[in-house]
Structures are given as structure tokens and as C-alpha cells.
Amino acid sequence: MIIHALWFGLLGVMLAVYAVLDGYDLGAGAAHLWLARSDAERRIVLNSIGPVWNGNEVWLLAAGGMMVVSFPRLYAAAFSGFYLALVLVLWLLILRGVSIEFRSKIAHELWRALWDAGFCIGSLLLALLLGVALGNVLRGLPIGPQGVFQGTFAIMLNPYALLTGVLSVAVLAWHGMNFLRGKTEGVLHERALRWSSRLWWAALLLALGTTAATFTLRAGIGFNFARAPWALALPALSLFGFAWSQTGSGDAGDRRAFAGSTVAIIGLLGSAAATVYPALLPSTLSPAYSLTIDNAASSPHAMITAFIANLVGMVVVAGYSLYLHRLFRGKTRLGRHAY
């Protein structure tokens, strides 16, 4: 049925948009122990994205929540499946919190020190753990005829799985100095534009052996793109991302770098999306098992009726991000702030 798809393509817009936002304050958290290396810099970089993180994070909830009235198969399959991966991203999630929001609450080294490394390991495994957990989509994982997970955390654990792993750290992290070559001034902006430079190279070797390695994972992984050539679009317009961000130079070359990392990131998780579809999980004990948009959704009335309804609060919630987004925009300078 259309509405399937329909719903397959908007929780992939929600996840797109979460890694497109949140990626970028995941990166910065991820590269800012070595970025920033004073206080009055780790301040800034923790202003930059202090008014928005975690609106950013909404999208993540939003879409885990949204697969409860889609697809509730799948939702039972990944929170079983997943449930140690997602105990660990909630604690994560929580770690990066409280220290964002405890970090300035004594004025001592040691206490400040201890919050700067707890937000950097939260975001530097929080963008580990949803690269690995993309793999395990793209690789299959052991789903039953009842639809029922049947394996352990350590399969996940998988070569492949690790390596979209360190393929998503490195291209948030790239994401996020480019988003700090827009927010920052002098050495610390000199500073990022070099990471940034380092990081496109990182993260288009190994956007590259990534694909690579999907296509040789599965015989018939790329059935997709032969039946319908135009979403080779998608593989194209991550590339098209790449090479736009190194484009322009100034205040000019740094928004073309963050729009060019965002385009990249779309491309990516797009390409991603392409490859497994129809399915929503894959199945390597059979092709049979796999949870497709078809054998995993909800009832046609059910999922009309919230598809209506998500439309409208992404509205609402885009309007309000972009707002927040227009209303911080600029170069972040030290002030009279808690963090």
C-alpha cells in the first residue's frame, strides 16, 4: 500500500533531520576536548550549541515513538533486539545532559574537567553506537519467523557494523567542526577550519569503503538501484555534498561547508534507506522473516490517521527549531551564560 511507503520515507525524513541536527552538536562534543583547549573556549563551544541541543534530540523520540503506530512489528523486533544498544544511547543521552548542565555549576578545574570528558565519551559513543546500529540495518541481523530477534548484543558487534561505526563519528565530527567555522572567531576558528579540513578526508575515505564494503556484503544488495536507477541520485548528491563544502572561502566557505556536510549526511543515510528498501529490518536467517513495510505495519486507518497527525507536529516542531536556529545564528561570544 502507498501509505507504507509514505511511512518508510517520513521516518526516514525524521531520522535524517535528527543526524543532520543533533550530528552537529554531537560532533562538536565529540572533537571538543582537542578543539577547545581552554575554559573560555570549551565555553564557547558549549554556548554554540547550548540553546538548541536538545531540541535537536526531539527527532530521535519522535521517530522511535512514531514506529509504535506504524510499524509496531518492527518497533517490538528493534526495542528487543536493540534493548541493550538502547539502554546504553539513553545513558548516553543522559550523560551528555548533565554535563552540559553541570559543568559550570562549580567554579573548580577538576569539576569542570570532569563534565568536559563526560560529554565528550557520551557524544563520541552516542555517534558510534547509531553508526553501528545503521550497519546492523544494512547487514541483516538474526530475526525469526515471528519476527523475534534471535541473537545477542556481541552480534551486533560485527566488523561491518563497526566500521559505519567509525564512518558515522568521523562524518558527525566533521559535521560539527563546520558547524563551529560558522560560530567561532580567531584561533579557535582557525582551529576548526583545519579539523574540518582533516575530518572531509576521513570521512569520504571512508563514506567510500563503506560503500565498497556494502555492495560486497550481500549478493543482489544493489537490486534497488538497478530497478529504479533514479536513486542513484541519492549516492550522487552525497557526493555533490562532499565537494560543495570545500567550496568558497571566508564566512562564505564556512556555510557552504556545513550546508555541504549536511547534504552529504542526507545523501548517505538516503543511499542507506534505498539499499534495504522495501525491507525495514532485514533477516539473515531467511529473506522470508525479514519485517518488511508491508508485514510489519499497522492498520491502514491507524496509520492514515497518524501520518496526519506527525505531518502537522513536524510542522509545528520544524517551525519551532527554525526559529531558535534564526534566533541564535551567528558567532558565539562569551557572556554572562551558565555554561
Given for the second form:
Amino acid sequence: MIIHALWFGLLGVMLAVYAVLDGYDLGAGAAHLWLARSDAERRIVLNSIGPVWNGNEVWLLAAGGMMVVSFPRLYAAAFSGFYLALVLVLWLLILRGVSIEFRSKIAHELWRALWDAGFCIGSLLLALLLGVALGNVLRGLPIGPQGVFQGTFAIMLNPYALLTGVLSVAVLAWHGMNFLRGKTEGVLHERALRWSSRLWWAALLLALGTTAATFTLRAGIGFNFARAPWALALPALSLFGFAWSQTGSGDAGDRRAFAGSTVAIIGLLGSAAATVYPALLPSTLSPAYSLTIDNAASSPHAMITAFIANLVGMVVVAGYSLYLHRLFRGKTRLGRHAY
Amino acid sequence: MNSNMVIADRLQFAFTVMFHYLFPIVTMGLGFFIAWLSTAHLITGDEGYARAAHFWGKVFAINFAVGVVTGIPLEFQFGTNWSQFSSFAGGIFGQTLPLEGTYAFFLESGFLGLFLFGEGRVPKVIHWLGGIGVAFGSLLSGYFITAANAWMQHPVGYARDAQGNIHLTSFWQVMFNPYVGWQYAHVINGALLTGAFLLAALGAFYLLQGEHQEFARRSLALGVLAGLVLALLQLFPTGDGVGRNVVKYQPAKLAAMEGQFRTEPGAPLAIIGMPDTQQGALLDPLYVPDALSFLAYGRFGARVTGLNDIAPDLRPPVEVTYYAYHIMAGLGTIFIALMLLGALLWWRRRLFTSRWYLWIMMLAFPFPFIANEAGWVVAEVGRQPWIAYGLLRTSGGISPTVAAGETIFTLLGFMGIYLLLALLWLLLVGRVVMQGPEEGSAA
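For comparison with the form predicted alone, kindly provide the form predicted together with the partner chain.
Following is the full complex, with the preceding chain placed first.
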């Protein structure tokens, strides 16, 4: 049914926007210990994401809520099946959130060092785990009848998923550096520039390596692309993003770099979505057990009303998210109310 | 085995939701007063209001951070620990859940950034709008969550098919469930009342300490006067309205709340007493004759259904429901008395100098939190054994693949983490209070 495909698209867009937005603050957090050395420098990093990180994270929450109403069986099977992994994600989200918010409240060296470490570890492991999750969706998992996960936590830490996890860390750290290039000046900016080009190489090589690994691991990966060749535009978009990010210099170069990594992320996630469609959670035991957009869906009426209600809401949200990002654009300076 | 799983899942949800709810009470309650103070500043140009708004904004921000990070586990638990419920009712119950994100939560978090960081970057009116956006967002957020809960209390807007699955028939019925109106008003009013108590407590503290006098007087006066109105509204019409819905839709909950063991006409209202489920009687009761019949049906002789007419496997846990309800109602009565006393002192111009009253108000602020939590215990424990009233039992809603041991493990983890969060919250809010409203810089 068309509404099933529309919901697949909407959830895909939600997750892609989440990856782009929370991606830069996760990346900035993962790399900030190496990038920013002094307290003032770390405060610049924190204040660059300070007014927006919370709103960025809401995209994940909203996507989760949308999954409940559109594909309840997917939500039920995936969340209960990957119980410990998800609780770990929750604990990391808690660690990261309080690290950002509490660090600046007390001016004490050890207090701040503690939350710097919390911010870094939380961001790094979240980026890794989100990548591992995506890798497992691409690779497929031992899903039995009724969508019951028949594996263990350890099975999710397979080499392929770990590879996608590392890819996720590299891409998001690169993206975070590109964001910070636009936010910083002087020495910090130069360091961000250096890290950005190092991470560009890492991200590109890992993306190519992961693509090769996916081809060898998953037979029929090209099926959707053969059926709908226009979908090849998605991996091409990603390559274009990688290339585009390297053009221009000065302020324009900083803007292109961020735009480039944004496009690259959208292309990568779009390619992943095009690979698994119409499955949401492919089963390695039997294709019949895979959770798909058809067998995991709720009733058409529920899906249509929720689609309209959420789409209208998201258009409004996109509008004022843009406004807020514009409001806080430009180089970050430490003001009276800074973190 | 299954019963252990149900207990573990329920304990984890109860613990995480009760801890989480401490924070939204404050964000909803303070958000309203921050908007009030910002508006007063915009109209009068008095910088004292701006300082007060900024001060409460700092407390709000610390709260908001803890509220956000402890709220995410609740949404996740519908999938991780209550997968059969999500699978069964996701298409209906889930209608309001993502709307909290798309309509309210973005507004709240986005505009909080604007309010806290935008000062000086944006025109005054836009900054003020940020404050209004935060308050409005947090109240709206409360609506979607209360509407989701109202569906569990009184499922509407669905039809059953031949296989026993349920499907959405009306989005608007789910959004505007007949159960949700009074429930939402009561929940929000309870949060605002807590905000008023916080204002009054801090004002009393500074007055007793002899610091920040002007700020303290304004806080205390605003807290007491708004608090009086809110405390009265909490009883009538909002509390009364929720009670009438319980009478109409959930007779078993009513019987458990009131300790009504036998069906009878002219049922008395138990002010105090201890329910004994073995004997099926209220021990050492203090009754107001015929009052329960009157409150429930508007007639002194009306017949009230007792627990004896409800099948044993459909009765909620009587003791917990009864005590939680009586704690809530008892505290609500005391709140009215306290605020009335304060208003009287204010009228006689003795509010700021009556040290005994300042001591009471300074120490009173934890009690509205207890009353709010107790109210939710009545709503949730009183709904048992159902997860969706009359539709799906709580034991049928759990995740079949998550073992009790796994849930106990994660519950212990949550307890440890939340203990740390509570300590950090106390430390940081304590520092804000010690710095006082005149201190400009947050860094």
C-alpha cells in the first residue's frame, strides 16, 4: 500500500535529518577532547552546539514515537529484542545530556574535566552504537516467527556491524569538525581544519570499504538498484558530497565542507534505505520472517491520520529550526549567558 | 515466571516515571511563572521582573536537562518492556505520542535555547516570545502525554476486528477523549500549584535569611496569591471533574480509592481509616455520612458500588490506591489552608514579618511534589489489572522476550544513575539559590 511506502520515506527523512543535525553535535563531542585543549576552547565548542543540541536530539525521539504509530510491530520487536543495547543507548544519552548541561555550572578544574570526559565518551559510544545498529539492519539479524529476535547481545557486535560503527564515528566526527570550522576562529579553527581533512580521508576510505563489505556479505544487494536505477543517484550523491566538501577556501570553504558532509550523510543513509527496502528489519533465518513495511504496519486509517498530523508538525518544526540555526549562526563568542 | 516479569516491568516503569515526573512538574509550574514575570517586565519595564525571570530560568534549565534525559527512557520502555501493548495498541495509543515530539517538544527545547542564549541577540519582544514559547511548549507537551494516558484509562476511537486486533476509527476521539479534559486540567493545575509553592518557599527562605529582600517579597506574595487560587482550583472544579470521570468510567478504582468495601446507598466519605482487605472493612474510620454518594452522584441517597460487587481478579490493589488517594486529598486540603492563611497575613500586611509562617512555607515545598505523585499513583495503580482499561490486561502487555532478570539488572542501573542525577540536581540548584537573583553571570 502506498501509505506504507510513504511512512518508510518519512521515517527515513526523520532519521536522516537526525543524523545530520545531532550528527554534528555528536561528532563535535566525540572529537572535542583532541580539538579543544584549554577551558576557553572547550567552552567555544560547547557553546557552538549549546542552544541547538537538545532540539537536534528531539528528531530521534519524534522518530521513535512515529515508529510506534506507523510500524508498531517493528517498534515492539526491535526494542524488546535489542533490550540491553537500547538501555545502553539510554544510559549514554543521559550521560551525554548532563555532561553538556552541567559542565559549566561550577568553575572547578576537576568538575569540568569530569564532564568533558563524559561528553566525549557519551558522544563517541553513541555514534558507534548508532552505526552498529544500522550495520545490523543492513546485514540482517536472526529474526524468527512473529518478529522475535533469536540472538544475543554479542551477535550484534559482529565484525561487519563494528565496521559500520567505526564508519559512523568517522563520518560524524568529520561532520562535527566541518560544523566547528564555521563556528571557530584562530588556532581552534586551524586545528578544526586539520582534523577535518584527516577525517575526510578516514570517512571516505571507510565508506568505500563498507560498501565493498556489504556487496560481499549480502547477496542481492543490487536488486533494488537494478529494478530502479534512479536509486543509484543516492550513492552518487554521497560521493558528490565528499567531493564538494573539498572545494572552496576561507569562509566559503568552511560552508562547503559542512554542506558537503551533510549531503554525504544523506546519500549514505539514503543508499542504506534503498538497499533494505521494503524490509525494515531483514531476517537472516528466512526472508519470510523479515519485518517489512507491510507486515509491521498498523491499520491504514491510523497510518494516514498520523502521517498527516506529523507531516504538518514537522514542516512547522523545520521552519523554526531553520530560524534558530540562523539566529545562532556565525562564529561562537563567549557571552554573559554562555555555557 | 510470567508474574515475575510483570512485576519487574511494572517496578521499572513506576520507578522511572515517578522519578522523571518530579522534573516536568517544575518545568510546567515554573514555565508559567517565568512567562508571567517576563510579561510583567515587558509591560512595566521594571528590571526586577527581568532578574526574577532570569533567575527562575536558571532553575528551569537545570530541571529541563534532567527532565529530558529521564523522559527518553519512558518512550523507549513502551517498546523494550511493553512490546505486546505497543504491538496491540500502537496505531491508536501511539497517535498522540509522536505529536508530543513534533508539536510540543521541539517548541520547548528550541525556544529554551532562544530564551537562555538569545538575550541581546534578538529584540526584546522576540526574547519574551521565547519565554512564552517555552511555557506553552511544556504545557502542550503535558497535553499529549495526558491524552495518551487518558486512552489507557478510557480507550476510545477504535474498533475490534474478527481476530481481536483493534484499529483506529477516530483520531479526534483519541485526541479529545472525554476522560482527558479534567485530567489534564488537574495535572497542569497541580504543576502550577507546585510552582507557586516553589516561589513562596524561596521568598520565605530569603526573607528569613535577610537577603534579596525585594525579590523575596515579590516571590512570596506572587506564590501565595497565585497559590491560593490554584489550590482552590485543584479541589474544584478540576479534582471534582476527575472524580466524576472515575465514577462514570472506573467504578472499581472509585471503590478502592474510597475504601468502599460494600455496595450501599447513602455511602459515607471516609476521611481517615485503614482498609483491611482480609476482613473487607475499613478499620477505625472517621466518616462523613452520605457524603460519598453526594460527591459521586449529587444525591445523598445514591447507591455506590463497593468492592464486593467487583470480581476479585478485576479489583485494583486496594491499600496502595486508598492511601495514595487519601494522602493526595489530605495534602490538597492543607495546601488550601496554608495559602488562605498566607493571603490573610498579606491582607493584614504581616506576611513578610510573620517568621513562623515563613518557616512553614520554606519547609512546605516538598509536599506538593508528594501530592502530585500520589495522584498519579491513584490513576495508575487504581487502573490495574488493566493496561488499557477493559481492553488489555497489564500482564498481557509485557515483552515476552525480556527476562525478569534483565529488567531487574537495568532497573538497578537506573536507580544508581538517578540517585546521582538527584544529587547533582540538589547541588546545582542549591548553588543557584545561594548565588541569589542579583548574580548576573551563569558561568
